[in-house]
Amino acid sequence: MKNKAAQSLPAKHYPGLAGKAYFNFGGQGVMSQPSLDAIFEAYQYVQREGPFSSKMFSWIGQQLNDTKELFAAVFGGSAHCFALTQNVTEAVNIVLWGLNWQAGDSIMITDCEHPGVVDAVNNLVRRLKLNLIEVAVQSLDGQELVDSIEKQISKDGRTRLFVFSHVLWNSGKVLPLKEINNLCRQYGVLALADGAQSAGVLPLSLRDYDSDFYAFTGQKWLCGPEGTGALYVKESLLGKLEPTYMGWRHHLHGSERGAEKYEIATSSFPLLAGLRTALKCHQEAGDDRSRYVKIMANLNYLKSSLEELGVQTVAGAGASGLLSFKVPGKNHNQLVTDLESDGVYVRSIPEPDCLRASIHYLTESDDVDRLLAAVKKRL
């Protein structure tokens, strides 16, 4: 498929863009029939074979395997290297408490990382007595944005882990992976990347970018079921971040060499078969590149249409499949509502206060428009 523009699947098979525009990828996307079809031929072969039989184990250990394998073809690195995860918050927290911390130790984040990071951070750094560094990233760039990184973890002295979004989930600013992964590497730091708004959305090559750890979710911009996700771990560092919870599941692979020992139990695991469908219904719409440059020119559309009506857009967006913008004199909390009267989904930030409009390969230029009629009738 390389250098195919990049296509949707019929309207058909996706029920949730039915009658709307949607722009709320970003919160959770829309499944396409087949996947939808996937998880309920799964569902129907467990109870037809048995939900507990020797036949199921080995069905259970198939579909682990076979989402680990097409989590490595499509984002890079080993598929031993993934542990199945639920959502980003639990592969966070995975890295989280499986480092051997000390008192005294300090962890950063940034300025603009999702509530349920600061929260998962904030109850570690209370626990453990760590210290807590904010470095902010909002307001720079390149370099600048590097330089300020460097100048908090070299002087602090004790920074263990750098905790940040790949994509800033309020703006929809991509941050330079690859260079703040060299960077935390310079000095003895590991990197963990939140995924959440750039799996799907941005070209990506875990093992290019030379990433530390790296967590996503099934159900935002993959299109996949709620409850799937995972964690990437370099191989390098299998050995060295240890599991907190202990289940069953590594023993399906007969060892402990993989990011398997990070899962714990039982599942729903029909809803693989929905995540690797929707992965495959990606695929058979273009590569990865030909995805964004339609994500960037419906993006670009909007962002220019909506600067010409007035309204203000966040500063960084523009680089991702997320833009955020401020109507003047409105409540974004009630502007939400009024939109959806009309068809038309978008979700409101706290911080900065503005709308945040999710532009997926998915949208067409007629959602863009709806979505510009339905914001300049209330200007």
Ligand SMILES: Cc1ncc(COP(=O)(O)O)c(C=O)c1O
Second form
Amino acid sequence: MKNKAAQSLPAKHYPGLAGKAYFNFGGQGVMSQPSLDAIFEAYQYVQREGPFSSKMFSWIGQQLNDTKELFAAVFGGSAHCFALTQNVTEAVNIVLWGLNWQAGDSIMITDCEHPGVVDAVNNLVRRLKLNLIEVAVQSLDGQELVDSIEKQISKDGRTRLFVFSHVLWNSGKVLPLKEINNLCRQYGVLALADGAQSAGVLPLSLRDYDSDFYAFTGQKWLCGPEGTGALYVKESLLGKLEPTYMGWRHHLHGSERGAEKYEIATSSFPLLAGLRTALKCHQEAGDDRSRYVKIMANLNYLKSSLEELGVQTVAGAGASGLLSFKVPGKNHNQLVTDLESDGVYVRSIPEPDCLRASIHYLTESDDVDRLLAAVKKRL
Ligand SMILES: Cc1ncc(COP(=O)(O)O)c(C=O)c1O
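Taking the form predicted alone as the starting point, write out the structure of the form predicted in complex with the ligand.
Below, the chain from earlier opens the complete complex, with every other chain and molecule after it.
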């Protein structure tokens, strides 16, 4: 597949794309027909051979292993460094609650984290009497950004964990993962990246980037089903990060050395077949770099065309799949509904008040033209 330009499966393979110009992959991706079929077949198999039976028990183990093997092949690292979760927030919580915090320790976040993650961090801070340090990232770039993070990390000497998004959900800005990981290591701080808006968009090698913790979700850019996600834990930290919730999956595997100890109990195992099929569809469409190149081409086309129309794009976009923009004099929530009536799907963002379009490699330039026409009509 190397060096092949990214080719989407025909739209008919994605029922969620039929008749639409869909730009909400950062909220939830669309599932391919092969993924939907794989889930249906897996559920049928479970009913035929179980649903509770010794055969099913080994099938579940195989589903878990196959999925982790595929994550390792796609994102780098070893299969046993991935714990399967239901979403990215659960993965973040595993790290938040799994460290051996002492009252008075500090945790650092950026000023652009997802509200769900902010709540999770605030809860931890309140209950364990930690200090919260916030670093501004939206308005800074390059070395200035790294310097600002360093200044905050070194502030009180008690920062234990930095929680940051690899791609900011509101503006699409990409934070320098490798530099942040290096900086954190230098100061003895652990780094937890929220990959909700990056996994499935940016070419990624968790081992090369030397990530401590990387959380991601299956249902957004990976176009898998809701209820799937994962936490990557660096090998050397598996002994340091304690499981908080425990159940039979921990009971069976807890003594093993891998990240499976963070998994709890029964979940919708057939969904994993759909997620793996989604990942394979992406691989067949082209390698991660060629898919990224296609995303960037359409994103830049949308960005320059919006700017030509006098629509202001939010600073920071240009290296991820997200493009946020402000339509002058318009209520963005109302605009979301209005654009949907034209078959164009975007979302609004509260801070900064704007619209957000997600450009996937499944996005074609015709979709971009449809979005541009729908916006132009309302200027
Ligand atoms: C940056 C970021 N983090 C976390 C989330 C929450 O995702 P999930 O529902 O998979 O936990 C989102 C979803 O929009 C997000 O954009």
